[in-house]
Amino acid sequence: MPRVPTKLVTWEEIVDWSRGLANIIKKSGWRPDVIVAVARGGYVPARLLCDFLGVENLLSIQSQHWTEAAKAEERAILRFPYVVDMRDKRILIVDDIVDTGDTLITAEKFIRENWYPLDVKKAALQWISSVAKIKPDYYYIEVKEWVWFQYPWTRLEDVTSFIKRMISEEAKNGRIAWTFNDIVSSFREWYGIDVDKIYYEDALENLIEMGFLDRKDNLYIIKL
């Protein structure tokens, strides 16, 4: 079993999911008048969302929780916000997935209390039963148990990161040096996934630059 259970998503099933969240919507019987991209998660849902319903108005907010793939900070923060008057109108935020849900609720928070909308509801791609703290109003797949989602838009991101994490784990076990087919065996291992050799070679130079990792010949050096 993976250390960290992992799935990776592609941008088909991102368009498929969008529309089908689409579709959920607008039995409903509620339309929006504002799509609110929750960042950075939210901003390609939410894009695929306005064209699916229709909706031209698109904003966004950045209500961040995950720092680090697979790691939460202790709680939701917002940065940049602003103040728009959204007095006459029903806004539909929205964010790739409801893990612990506060990026969502911050996220409305905020709105609710200083753009003055006519209606706001939540949805999300994904909604992770098991552990979130609240519903949204729209979602497409209820998800029982708890997997890192590693989306196209963050695949780069989440990989530097996850080999990161890797390979400080074992440096604990007084491993230091690795070469690139012992890192994405191991990767395999840890995570149950696989990505295309480009990102592999991305990430470790993003370590590299980073100063958390040296390389030497064919071997990635671990900077202790």
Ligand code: ADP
Contents of the next structure:
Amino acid sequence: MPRVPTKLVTWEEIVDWSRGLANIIKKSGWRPDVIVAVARGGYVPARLLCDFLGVENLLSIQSQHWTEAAKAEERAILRFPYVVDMRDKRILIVDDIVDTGDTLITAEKFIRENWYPLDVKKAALQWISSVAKIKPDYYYIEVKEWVWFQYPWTRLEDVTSFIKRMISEEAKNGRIAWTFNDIVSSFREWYGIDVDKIYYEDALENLIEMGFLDRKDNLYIIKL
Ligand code: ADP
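Next up, the form predicted together with the ligand in place of the form predicted on its own?
After this comes the whole thing, all chains and molecules, with the earlier chain placed first.
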């Protein structure tokens, strides 16, 4: 059993899921005039929905998680809260996944209060029904048990942080030096997924650049 439940998602699956989501939207009889991608996770699904639904108007808003100093709790805020006039437009807000739901709640509230659209609906490729505060109007896959979906557009970022976490945890057990093959086999064990070799190589370069690892001969050594 992997220690962190993770599922690798391929580009092919993303295209299939986006097509499936577009078909659900079409069948509902509702059509958007404008698609708003929630950056950054919503970019690729939103672009594919434009293609499958024949929508030309695509814009984006960016959400960021903000940890309030006094509380452990996180909340979503918008990074660049610009205002546009959408008085005669039907808007579809698109994200990759609804996890807590905070991102879509924040995005919808901002758009309704500031852009004055005719209508707003929310869509996501995946909806984690056991944890989300909201159900999007449209989704393709209902996820019942929380897992981390390793989407193709965050592969390097995720592999970098996954390796960092694994090496930090193992350092607590006294393990400070790793070969490349050690890292790859432990990564598979920890996360239950595998990625192309180039991602491990690039992630390790990132970790060296970040000052987290040193490379000596064939070994990667955690900087303590
Ligand atoms: P939401 O507010 O939409 O529930 P979060 O705010 O928790 O989602 O997360 C924001 C972004 O983080 C998501 O749009 C997605 O890109 C990424 N994310 C969150 N949960 C997951 C997950 N379980 N698997 C992969 N990516 C995730």
